[in-house]
Amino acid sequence: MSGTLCIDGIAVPFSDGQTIIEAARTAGVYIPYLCHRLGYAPYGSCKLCTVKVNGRTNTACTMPAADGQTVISNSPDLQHDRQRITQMLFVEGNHFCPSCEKSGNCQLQAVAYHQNMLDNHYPHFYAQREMDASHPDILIDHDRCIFCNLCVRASKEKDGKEVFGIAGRGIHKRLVINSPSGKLKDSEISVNDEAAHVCPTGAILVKRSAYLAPIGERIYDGHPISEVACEKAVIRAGEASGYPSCDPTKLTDAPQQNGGPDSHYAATMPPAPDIKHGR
């Protein structure tokens, strides 16, 4: 079955089997995500690409795309969740870009920097998580795991190892490794693995290969995550596309549009109640 949705008031085509995050992607029109990844089941733990589907919440990396779906995605109070809910997965954990080796690598970043995130909002957590550097090839910096489970369903899904998995709840939870000493020294994983390399963070580093690319000639170094993530140029709502509009008169809660592809959507962010320590 194949068919058109419409979103954000371009007419997007779908394929069979396709779910709305894949159908946009292709299509050229960003929806931010963490959690997915081009050939994995959908997850929808991050929450980044939750959408409106004629009406309805939706994670648009786990609703499959149909014929005559009206999404909304660049609404101001979708950009502004995804906004916050960036500041807490920086607050979680210790995140600081410029000592990262993975900046201008980092989707978490790149993200942030599509969100116009210029500050945490909320209280920073100050987590004290150790570092697994036991391994000769690979390294943990539990610090940066944001939880996206890519690494575990990477190594059971792809590598047939399950050599990672999650633990607990709420602050408690952690990325634990399957091994006796609970090193990654002693599992099963190699610098093969496909679990090695999907961190979309710092989280899981491959050794001696931090600075291969050189800061400024990095993935989101020269281009946006929007440019990035998607087989074609962005699209965005009322431009020229090859797509045909969709009805405007079923997207009341779009947007107008302001600036370039990342534009930040400053203009378009509504105020947020101070929950700062309480107020």
Second form
Amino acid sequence: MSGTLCIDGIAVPFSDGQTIIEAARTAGVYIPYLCHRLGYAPYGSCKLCTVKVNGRTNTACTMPAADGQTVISNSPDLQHDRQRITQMLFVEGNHFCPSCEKSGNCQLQAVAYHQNMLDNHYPHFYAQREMDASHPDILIDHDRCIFCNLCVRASKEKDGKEVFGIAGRGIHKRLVINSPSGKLKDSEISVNDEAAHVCPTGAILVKRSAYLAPIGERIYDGHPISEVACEKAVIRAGEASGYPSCDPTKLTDAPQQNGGPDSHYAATMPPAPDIKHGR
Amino acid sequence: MRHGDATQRPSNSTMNSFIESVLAEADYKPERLLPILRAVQAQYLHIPQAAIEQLAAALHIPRTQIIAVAEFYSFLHLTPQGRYDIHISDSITDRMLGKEKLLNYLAEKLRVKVGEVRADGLVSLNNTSCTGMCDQGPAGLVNGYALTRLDHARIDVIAKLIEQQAPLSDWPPEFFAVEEPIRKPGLLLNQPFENGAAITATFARGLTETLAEVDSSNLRGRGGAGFKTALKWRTCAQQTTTPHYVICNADEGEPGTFKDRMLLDLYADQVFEGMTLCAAIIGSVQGLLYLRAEYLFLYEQLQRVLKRRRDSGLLGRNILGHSGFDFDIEIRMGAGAYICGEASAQIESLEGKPGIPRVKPPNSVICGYQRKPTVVDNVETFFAATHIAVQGGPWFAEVGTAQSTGSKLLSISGDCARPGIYEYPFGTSIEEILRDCGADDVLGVQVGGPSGTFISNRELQRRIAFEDLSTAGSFMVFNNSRSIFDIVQNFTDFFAHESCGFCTPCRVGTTLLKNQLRKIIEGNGAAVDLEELNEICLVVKNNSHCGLGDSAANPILSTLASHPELYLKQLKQSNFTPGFDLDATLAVARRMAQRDDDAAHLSQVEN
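Go ahead and give the structure of the form predicted in complex with its partner chain, now that the form predicted alone is out.
Full complex below, order starting with the chain above.
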């Protein structure tokens, strides 16, 4: 089935089997996400891509696109909640961007910029998590894991190995390794596996590659994630509005200007989500 | 009764052959991982590393799946528990019956800290979520078996029996007695029934015609969500993918609910018969009963009921002589996880995985157990369907309201003279129910458990109905001596404990809610903290993956609405209060500097 859906007032075509998030991305409309990746089984855990589909809440990365759908993504309420969800990820683990070798290449950091996240907002959990540096080529810094499940899916679906799993319940979730010792060195992973490169944060890193790209020349240094994530490498937010707009009377919630906050890049920044009481 | 034997370290070959026998009993099916791990836990008091290796190889599943399951369920452990593993029910109703004092007394008597295993490995003690004995609490579990009506005298005896290492079979049977106090039977509980009558009626009338009767009865799911049963069955019947499955959801985990316990204890035939006629209608040969771990005491007797039904031709091949109608039921036990009451989480659990709710669409009626079309219904729904099959749809639809037909079983507990099971036509007012159960001086009622609604004494004219107060059956009464904060805190802690952790807003948000609520209740909150509490509630409610996250903030939201003055009174008249203990934060620094003088301590900032 193919057809057209309406996202924030923009008519977006989709092809057979596409989810809302992929239809949007192909059309240059960015919906934030962390646990999603093109070509991977949809998962839907980070909840950043929460949108209203015909008035009902759903995740854009799991919801199949359907003809005539009305999707609200860029509303003040949804953007506010996305900022809060990002902040939840920051306080749950231990994320120190200034000293992290993934800085500039990190999707979590880039999404935080996109959501105009200026502080952690919530009290820190100070999680105590151990590092696994046992493997000669790959490092796991559990402090930075956000349980997006991408490494689990990469290892299973792409590498055919099942090196990773997520165990624990509730706030005690943890990434576990499929090896007799529980250490990465005793697992089947190799540095050429997709699972070694798929982490959207700095939790799984390839050793001795941290500064091959210097600060300033990294993925999100020049362009915000809203541009990078869309299929054509750089689609300026304004160009996306080249798609015909759809009937605004169908919208149940007024969209903001297309393109999202991206406050530290764009002059056309919509009002920042209301931060009532910074600490 | 099963009783772990870990007095000495098992040799590898002993464990090897034990696990081999468990695997054989489970037919080497990876979907039976939960029963397999339950057996290993019962034998070795934990899931040993060697067992994980052996199971992973034999079942062709990754180790990580076994670890994930062992860590997900409350009654499975990767480290050894005591030979007597005791859990005390931490439902608010148990607390109202003096549970906290009893727990401390028990810990003192047994010389073990709550949450720990005694050094000699004899006993471990912990809290657990509601065990479904609110009408006869304070309650608990020992090696999985229900203990009721705990008091100081019983704890003295229990402590002595444990020190003597007496097997559970030598304990006084009254300690394990579970009563089923049916205080007010109604439409269904009063209905006489003969085994096989519903199956006979179904075939005599015709399968399509019987589905039409279920349709005209307007029966809606009794688990709380209220989806129309006939629509679910018809949708499943129409699926061309085969096989189809029938699952009876007996994971009655909502604190304060125990009516399914009573149905399975006293009316199991009528529940199994409902599953059987559903199987005839949707075209299924395999049924599963997912029984919550806390109801282990029912397991053997339910197996006997199933055997009797097989022996009398009510299950098995060509049921009651209807050529080609084959159906059987397997009982699978849970292992302690409230979330498995959610249908798709239950299906994951039945497949041998952590109980994490699936992404929808697709719905489980289209893509359920083993990715096949599946009907999952509550115990009470099948029980009602049995009687509708015999009596017809209009008989049922005459009772109740237009949108909520028939009757509802309520589990009533808390501050009332007559706790127990009550059956009411839908549309009955809270006021009338409170009169019947002997509740006076009422502060409020929690209808539908923690995920339901708190009704203050100003709203007692409201009614039990899908269009007003929807409930899976929990009905907890509080009198004016109770503190609303005790109730809300117990419920909020419960959700944080039971969150599966799959999605960010629920995983992190329920813990944030727990901490933020504590901050305010303990008098450390300022005005902004109350705003913040409300905001976290909305983020969790509006963005979570499933019903748990959707309702986790309800206790706070509904009492913020009904009793705002209570919260306001707790607030500090201060502009700033740290969200953490300054002095405790310095503990590491003090340890490193080897200092403990006055100057190495900080007091909280006050202004």
